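In C-alpha cells, the next block holds one chain alone, the form predicted on its own.
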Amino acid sequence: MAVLRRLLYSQKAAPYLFIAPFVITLLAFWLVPLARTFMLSTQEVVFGQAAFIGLDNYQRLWEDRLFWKAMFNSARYMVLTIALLIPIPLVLAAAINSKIGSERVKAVFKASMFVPALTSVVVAGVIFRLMFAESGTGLMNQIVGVFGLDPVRWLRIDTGGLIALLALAMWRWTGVNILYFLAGMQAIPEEYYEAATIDGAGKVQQFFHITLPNLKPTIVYVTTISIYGGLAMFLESFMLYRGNASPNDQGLTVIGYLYRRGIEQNDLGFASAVGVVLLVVIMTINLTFLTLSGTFKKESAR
C-alpha cells in the first residue's frame, strides 16, 4: 500500500497510471488484433493450419471481380449518404436553432428524430424490407400506386435496393446528425449574430457567413465518421436482403464480401487481406480529407 501510495502521489508516475487502462485496452482490443490480421493476410489457413504464402492473397484480391463490385457498392453508398446526411440535417438543425416556432414543438421534434438511432438495426431492417416488399400491399408500392404506377420490385433491381438502403440510412442517422450540428450551432456566440443583424445581414447571409464557418469542425467530424460508416456498412444490407446474397450482388458490401469469404467459405487468410485493404482505404480517404480541410494545420499565433 505504501508503494502504491507513493506512485499515486508521484508527479512523474501518476500520469502513466491514469492512462494505463486506455493503453492496455488499445493494445488488447485494437493493436494486437490488427497485427494478427496483418499476419493472417499473408497466410493460407486450412483446418486451423496456417502456411505463409506472402502477398498471394492480395494478388487474388486484386484479380477478384466480385471484390471490386463490393467496393463499388460500398463507395457509392458512402458518397450518397454523405450527400444526404450532411446538408439535410444541417438545414434542419438551423431551423430548430432559429427563434422561429414553438420551443415545445422543436423539443418534441428533436426527441422523435433521435429515436431511430436507438432502434435495433435488425428490427429496422425487417421493417424496411416489408415497406419495400414486391407485392402491391407494401407501403412504397401503395405510394407509387397513388400516382397510377405499377408495383415496383424494389429489392430485385439495383436502383430500388439502393433507394431502400439510403432510406434506411436517412431514417436512422438524420436525427443523430441534427444533434451534432445543433450542438455546434449552440456553441457559436450569440454576439456574432447580433452584430450581423445590426450591420443589416439577413438570415441567409448569417447562415453562410457565420454559421457554416463556425461549424467547420463539426462538419469535418460528421463527414469523417460518415466515410467510415459508409464503407463499413454491412448489417443494414444483410437484414434488408435476408442474408448476404442479393440479386446480382447489388447489395454486397466490402464487409459482406469479407464475411462471405471468411465465415461462409472459411478462407480466413483471404478475408484478413480484405480487412487490411479496407482499413487502408478508409485511412487514406479520411487522412486526405482531414488534410484538405486544414484539420492538421497549426493555428497562426495571434
Contents of the next structure:
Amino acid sequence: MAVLRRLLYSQKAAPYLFIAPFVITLLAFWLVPLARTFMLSTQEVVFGQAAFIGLDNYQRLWEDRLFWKAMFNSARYMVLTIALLIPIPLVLAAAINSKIGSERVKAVFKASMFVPALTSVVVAGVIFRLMFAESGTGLMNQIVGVFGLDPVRWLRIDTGGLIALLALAMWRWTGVNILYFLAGMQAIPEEYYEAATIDGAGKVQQFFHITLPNLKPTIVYVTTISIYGGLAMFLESFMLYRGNASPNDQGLTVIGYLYRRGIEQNDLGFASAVGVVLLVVIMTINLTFLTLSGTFKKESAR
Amino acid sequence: MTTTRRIISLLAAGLAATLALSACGGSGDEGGPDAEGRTSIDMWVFAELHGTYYEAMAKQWNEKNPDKEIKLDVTVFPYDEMHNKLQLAVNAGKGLPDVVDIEVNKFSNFVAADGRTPLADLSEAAEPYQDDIVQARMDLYTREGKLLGYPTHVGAQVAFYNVPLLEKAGVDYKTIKTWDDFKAAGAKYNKATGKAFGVASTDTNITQPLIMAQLGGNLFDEDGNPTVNSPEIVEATELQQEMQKAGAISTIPGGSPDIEEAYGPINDGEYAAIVYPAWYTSRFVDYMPDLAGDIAIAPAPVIEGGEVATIGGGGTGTSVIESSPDKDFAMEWLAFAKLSPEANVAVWEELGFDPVNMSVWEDEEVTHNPENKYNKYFQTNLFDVLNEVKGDIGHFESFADPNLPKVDEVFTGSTYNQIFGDGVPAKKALDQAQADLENQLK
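If the one shown is the form predicted on its own, what is the structure of the form predicted together with its partner chain?
Let us now look at the entire complex, which starts with that chain.
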C-alpha cells in the first residue's frame, strides 16, 4: 500500500503510471505487430515455417499487375468518395444548421441520415447487391427501365460496380459526415454572423467567408479519415461481390488483395509486403496533406 | 497531432487484426478412446449435406465396430471461411481438426511445391478398397506418391438436355456426339427459339477443362510452370468462344450453372443444355422441381479423335491431419466412411453423386431402384450413361497441380469474364493470364 501511495504521489513516476495502459496497448497492438509485419514481409512462410528471402516479395509486388490494379481501384474509390462525401454533407449540414424549415422535420432528417451508419456493412452489402442485380427485376434496373433503357449488368461492368460502391458509401457515410460538420458549425460563434449581417453580407457570402474558414479543422479531420477509409476499404466490396473475386477484379481493393494473397493463397509474406506498402502510401498522403493544410503549425503561427 | 495519432491507431488496429488472426486453442484432446471406449474425432466440412452424410457413416461404423466406437463431432463452416480457417490453423500449428473436407480447387494450398504438407498419407488405409475405386479420382489427391485425401465422387461430366424444349425446336439430343454437333444443334435451337442453349461459365472452371483435357492440353508443363496460353488451351477456349458466337452457349446470371441466381432461369427453360459433372443431378432435384421428367442425361460431347471422353469435375478430398493424436483411428474410419461399398451406396442415395467405388455402378438393385428420387426425376438413368463412358474417364493432370488454385482464381476472376463477358479474343485473354501467373508464381 505504502509503495503504491508513494508512487501515486510522486511527481515523476505518477504520470508514467497513468499513461502506462495506453503505452502498453500501443506496444502490444501496434508496434509489435508492425515490426512482425516488416519481418514477415521479408520471409516466405509455408505451413508455419518461415525462410528469409530478402526483398523478393517487394520485387514481385512491384511487377504485379493485379497489385497495381488494386491500388488503382482503391485510389479511385478514395478520390471519388472524398469528392462526394465532403461537399454534399457540407451543404446538407448548412441547410440543417440554418434557421429555415421546421426544427422537427430537420431532427427527423438528421436522425434518418444517421441510421445507415448503425447498420452492418454485411447487411447493407447484401441489400445493395440485390438492388444492383443484373436481372430486369432488380431495383436499379427497374429504375433505368422507367427511362426506357435496357437492363444494365451492374456488377459485371466496371462503371456499374463503381456506381454501386459509391452509392453504398454515400448511403452509409453522408449522415456521419453531416454530424461532423454540424458539430463544427455549431461551435462557430453567432456574433460573426450578426456582424456580417450588419455589414450587409448575404447568406452565400456568410457561408463562404465565415462558415467554411471556421470549419477548416473539421474538414481537415474528415478528409484525413476519408483518405484512410477510402484506401483501406474492403468489406463493402467483399459483400457487394459476395466474396473477394469480382469480374476482371473490378472490385479488388488493396486490402482485398492482401486478404487474397495472405489468407486465401497462403502467402503471408507477400501479403505483409502489401500491408507495408499500403501503410507507407497512406502515411505519405496523410502527412503531406496535414502539413499542407497547416495542422502541424503551432497555434500562434496559424 | 491527435488526428494523425488517431489514424495511426486505426491503422494499427487494422494491421493487428490482420496479423493476430490465429485459431482458437485446441480442445486439449490427447487422443485415444475415452472411458466409454469411444474415440473423439473433430471434423470440419463446408457443406451441410456432407455433415449429415458423415454422421450417418459414423452411426453405421458404430453398429459394426462396437469395440471401437467413434464420437464424431462435425462442424459445418461456409466454404471460404472453412478453407481460410484451416489455412491459418495449419500455419499456426494449433486449433486443427482431426479430419477435414477440402475442396479440390483449394486442395493444393495444403501441399507445398516441395511436398511438405500437414496432411497424412492415407494410402495404407485405402488398400482394402483400392481395386474398386476410380483411379483418376485418387490421383487427384495424390502428391509425390502420397495419397492425401479420399475422393467423394467421380463427378464425371455429362450432358443434361431439356427434352421437350429441344423437341419443339426440332433438335434430337441423341444425335449430339461431338462438340461440333453440339454447336450446330445449339445454333439451330437458338435460331428457332431465340433462347440460350448451353452455358458459357464465367465464374467456374469446370466445363472448360473438359474440352482442354479432350484436346490433350495441360495448364502446366512438366516442371509445374503455367502454360495457360499453350496451343491446346487456346484451341479449347477458342472453340467455346466460337460456340458462343454461333449462339450455342451463352453467359448465365450468376456466372455458372451451379449458383442460386442460375437455378431460376434453368428451371424456367431459359437454358436447354447443361454440360456439368454428374453431381449436378442433385441441383436439378433440389432446386428445379418444375423440370421433373423433362431432363435426359447423356454423355458429354467429345472431340473427334480426342484424348479422353470425359473427366471428373469438382470434388472434395477428405484428409486426416498428420499431427492429430488419433490419426490412425481417423484414417481407418475415414476409409470406411468414404471408400467402402456401403458408403458409396449412401453417396448415391443420400447425395445423388456418382460414387467412386465402381462396384456400386454395376449393382442394378441400387442404380435402377425405381423408388430413388434421382431415378424418378430423370428420363434416362445416370449409371447407364456412366457405364458407357466408364473406361474413358480421364484424369486432367492440371487438377492436381500445386498451383491450380492460382490458375483457377485468375481464370474465374478475369480471363473467362473477358472472353465470354467482354468478347476479348481467347488468345489475348490467355496471354494476359499467363503473364499474371508467371509473375505471381515467380
